[in-house]
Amino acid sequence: MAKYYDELLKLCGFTDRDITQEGLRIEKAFQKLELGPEDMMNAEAWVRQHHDIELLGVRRILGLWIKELVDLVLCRDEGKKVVYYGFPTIAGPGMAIKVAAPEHVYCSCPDAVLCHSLGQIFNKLDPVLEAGEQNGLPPGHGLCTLQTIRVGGMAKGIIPVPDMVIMSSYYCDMGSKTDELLRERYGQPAIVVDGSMDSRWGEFPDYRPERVKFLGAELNKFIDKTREILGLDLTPDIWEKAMAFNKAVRVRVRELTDLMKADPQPVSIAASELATLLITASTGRSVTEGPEVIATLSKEVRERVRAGIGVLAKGSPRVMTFLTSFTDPSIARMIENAGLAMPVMFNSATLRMRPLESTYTTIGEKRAEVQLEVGMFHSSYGLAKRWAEVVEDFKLDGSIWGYQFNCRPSAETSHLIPKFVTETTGVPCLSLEVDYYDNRIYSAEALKTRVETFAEMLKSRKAEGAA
């Protein structure tokens, strides 16, 4: 007998066998989430309107996000230890914990999972945001809405209180502050990885050894605390396996990103974002099933490239954003409808990397050195420099620095990065105040006028250059 959720699941790439195998768990999770028949109908309409469901790869990625949501909601009921980490985060710690105890630990960034499932699929994130605002993070105070989602999810009882939390306080200061609130309320133990993003302007890609030592000591502290709290020994072998798992997904994401360089752009950036954020949000089925699912999408996109099929006209101005909305795919669609191709997000771009022959010995110091080389956790200059490099490497016509208004490291560079990028590359950069996690104020319609004006300017420049 058909269930009220069958049609949505099939739309999101589930087979009849999948539904049979997962049905009881899905139904239990949907009951906790208060998702009923009307929500399924609304979700079907939302998915059909905003996602490229003619592509099997997109449908299956949407299905992976639903699986991650179900695993998150039920992990405590199913006897697992629960570990959360924040976004953005240093790559490695979460995956290392999962590799150390794959059957006994659930580890994710729960707020990102809720955004991509309750937001991108069900368009029903507002009740969670409202619960967070009523339980310690009130609106109108410039507080991070991603953290509001985590607080709201716990307040509503739809995600469990974790056994341990990992948070980097020197990039996301709101994360550690929120963890203090949740520790007082629920008693959750938190490991705060501290550091510093202070450096001389122009110093990147170089950095002082003291920075590696300090951040490395913080990461080594995390390893010690994990042993103390969870009883897991994160040995060098565990870290190597974790990096191998991460690499398997990132290789597939890189293949997809390379295909997105085609003109015309073969698929919406909203589809690429769904794939790119899988590895950021979770260490579970997104990692085990993710590579094969992303490969399915890449195969379909490759066929589009060969056939010259695109979502915009050939020759459209090409831009980059830092991210696209975690919650609302209509925002990416709005930018594309304005006539701007978005082949890449900054966090999915392949960066220029120097050969690294580390002289450091501890796991923490080695991971710290890699993160400083990448640039984002190095300094504002490091991020600006990397941004300019990607603009040049992708031969972009413009870029959109969509800065998260309530994020200190993002907002403080609201005009610095556009100015630096334009002066360095000669390419215009729009500074656009956004909220990647909450579309109640920063909706597609609210951003449309500024994006359309920028698009017309880029089209005019491109036409003049071709004349």
The other form holds:
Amino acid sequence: MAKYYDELLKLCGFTDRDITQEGLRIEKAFQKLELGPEDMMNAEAWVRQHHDIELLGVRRILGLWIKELVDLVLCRDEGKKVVYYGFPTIAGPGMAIKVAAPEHVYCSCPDAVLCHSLGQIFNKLDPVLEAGEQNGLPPGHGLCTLQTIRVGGMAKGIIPVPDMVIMSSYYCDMGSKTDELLRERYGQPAIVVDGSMDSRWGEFPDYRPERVKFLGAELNKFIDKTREILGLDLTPDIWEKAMAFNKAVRVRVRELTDLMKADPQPVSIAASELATLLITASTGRSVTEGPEVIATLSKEVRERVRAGIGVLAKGSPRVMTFLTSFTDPSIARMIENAGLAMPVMFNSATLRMRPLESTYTTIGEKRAEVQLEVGMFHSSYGLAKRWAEVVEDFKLDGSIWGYQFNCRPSAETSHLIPKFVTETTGVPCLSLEVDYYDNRIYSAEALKTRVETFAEMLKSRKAEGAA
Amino acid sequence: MEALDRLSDHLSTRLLDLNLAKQEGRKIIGYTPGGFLPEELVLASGAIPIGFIRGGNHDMVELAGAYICHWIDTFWRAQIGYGISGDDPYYSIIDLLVMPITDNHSRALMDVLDDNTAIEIFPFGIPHTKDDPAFKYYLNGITRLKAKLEEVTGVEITEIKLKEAIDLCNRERELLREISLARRSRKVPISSRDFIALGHGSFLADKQVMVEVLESVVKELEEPVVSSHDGPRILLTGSTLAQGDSKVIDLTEKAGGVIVIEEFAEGIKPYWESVNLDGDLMAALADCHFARRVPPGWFRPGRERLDFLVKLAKDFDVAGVIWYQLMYRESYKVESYYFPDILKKGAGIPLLIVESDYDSAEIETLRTRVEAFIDTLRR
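Switching from the form predicted on its own: structure of the form predicted together with the partner chain?
Then the entire complex follows, led off by the chain already shown.
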């Protein structure tokens, strides 16, 4: 007998067999999430309106996010140890935990999972945000909305209290402090992985070895604490395997990213974002099904490229954003509808990494060294420099520095990055205040005027250049 | 108080004195006021430490808007305004700005000044936790600072010079502690306003003069208290209490409250601990200024400070706590949600949360809230 969720699941790439196999779990999870028949109808309309559902790859990636959501909601009931990490995060620790006990551990960034499922598919994140606001992170104070979603999810009982939390204390203060709030309330054990972004403006790519040693020692401490709290031994072999899993997904993402460079842009950036963020938010479905599903999307996109099919006119000005909205695909659509192609998000761009002959011996130090080389956890200047490099490498016509207003490491660069990028590349950079996690105020409509003005300027520059 | 008059006189000519000292070849070292810079190192190098503690001026906050969005803590935006506009003359006379990088708000100042001014900045990172790697990182930071100061001043910081400087700073801390603890008495011998003036003065004054002023205050406190302040006893706490930011103190006093103890991460110099002179002096500095220091709100775990606040509330027998925070300092905002419960359980007293963006338009709202709170405490 057909169930109220069948149509939506099919729309999201589930086969009849998938529905039969996962049906009971999905039903149980939807009950916890208070998702009923009306929500399914609303979600169907939302998905049809904002996602490229003619592409099977897009539908299946949406399906993966639903499966990840179900895994998250049910993990405690299914007897798993629950581990959360934050966003952004150093690649590796979460995946290493998952690899060490794949059947017994659920490990993810739960707030990012809720954004991509309850937000991107169901457009029903507001009750979670409101619960977060009522339980410690009130609106109007510039508090991180991603953290608000985590607090709200736990307050509403839709995501379980974890057995362990890994704090990204090397980057933001807010995530770590929210974990403190949750520890006061629920007693969740938290491992502080600390660091200090004390390199000066202009210092990147150089850094002092003490920074590697400090962050490295903190990551090594995480390994010890994981043994203590979860009884898991994160050996070098485990780390190697974790990085290999990570790489397998990233290789697929890179294929997709490369295809996005085509002119005309073959698919909305909202679609490739769904794929890119999988590996950041999940250590489960992203690994087990992610590579194959992303490959399906890449195959379809490749066909579009061959046929010269695009979602924008050929020759449209090309820009980059830091991310696209985690929760609301209509924002990326609005930018594209303004006539701006977005072949790349900074988050998924390939960076100019210099060859690294590491002299460090511990796992923690090796991971720390890579992170400092990447730039974002090095300093704001490191991020600015990398941003400018990507603008040059992708030969972009402009970039949109969408700074997350309630994220301090991001907000502090509101003026610095656009100034630096424009001065060093000669390519215009728009400073745009955004909220990637909450569309109640920073909606597509609210951002439209600024984006459209920027788009007109880029179009006219491009026309002048061509003349 | 006569001693305070002397401090005031000293500070009124301080800029002139510093210019003269500079002409004579002494170096002026500016620093941001989170209590993580060991002034001892600056003094031992023969340089003069000057803490940037001005605040309370909304014009400076507005001015910062040309360089950064407004979602950064008010005090640090004000520093951007002072640093770029030259409105704070101390910014113009320093040879080096030492910045202990505490959280993303102080980092914002470093980046904006680095990009927009010619001020030479020496940052060193303050970890947010108190484990062994963090201690080593802090120790490494102040060791690098020592080398930098030797390079800037051309003076070697010897063991003897450092010990002398530690002795002097320990004396300052002991005196501040003694004066502060005197306020545990039912007859409060010194107002919070005066105590804060001493604290702010200690960021700017010549260290020897400051110690003499504090010794005079201690002597004055030995005299019988003629008029005591009555009214509900208050603990004032928060992120930053800058010089010039007296709104909440004015309102509390006017409403009849008596602030008897303050705890702030910035603007009130930590005075509870002294540097131990046994063993390696650099490690001893790190032990006092980092390991034993009451951690600010952005430390994680941050429970140590909250437990300390409960202890202060009991020791100073306060009737209520006023939690005064500046806008967008997220660590304090998050703590302000769960601390009232801890306080209630630990000391059985209520807490009032007030926030400021240094905006004069806030005053009436603040007044109503503070007056209502003090009224409730009276009942």
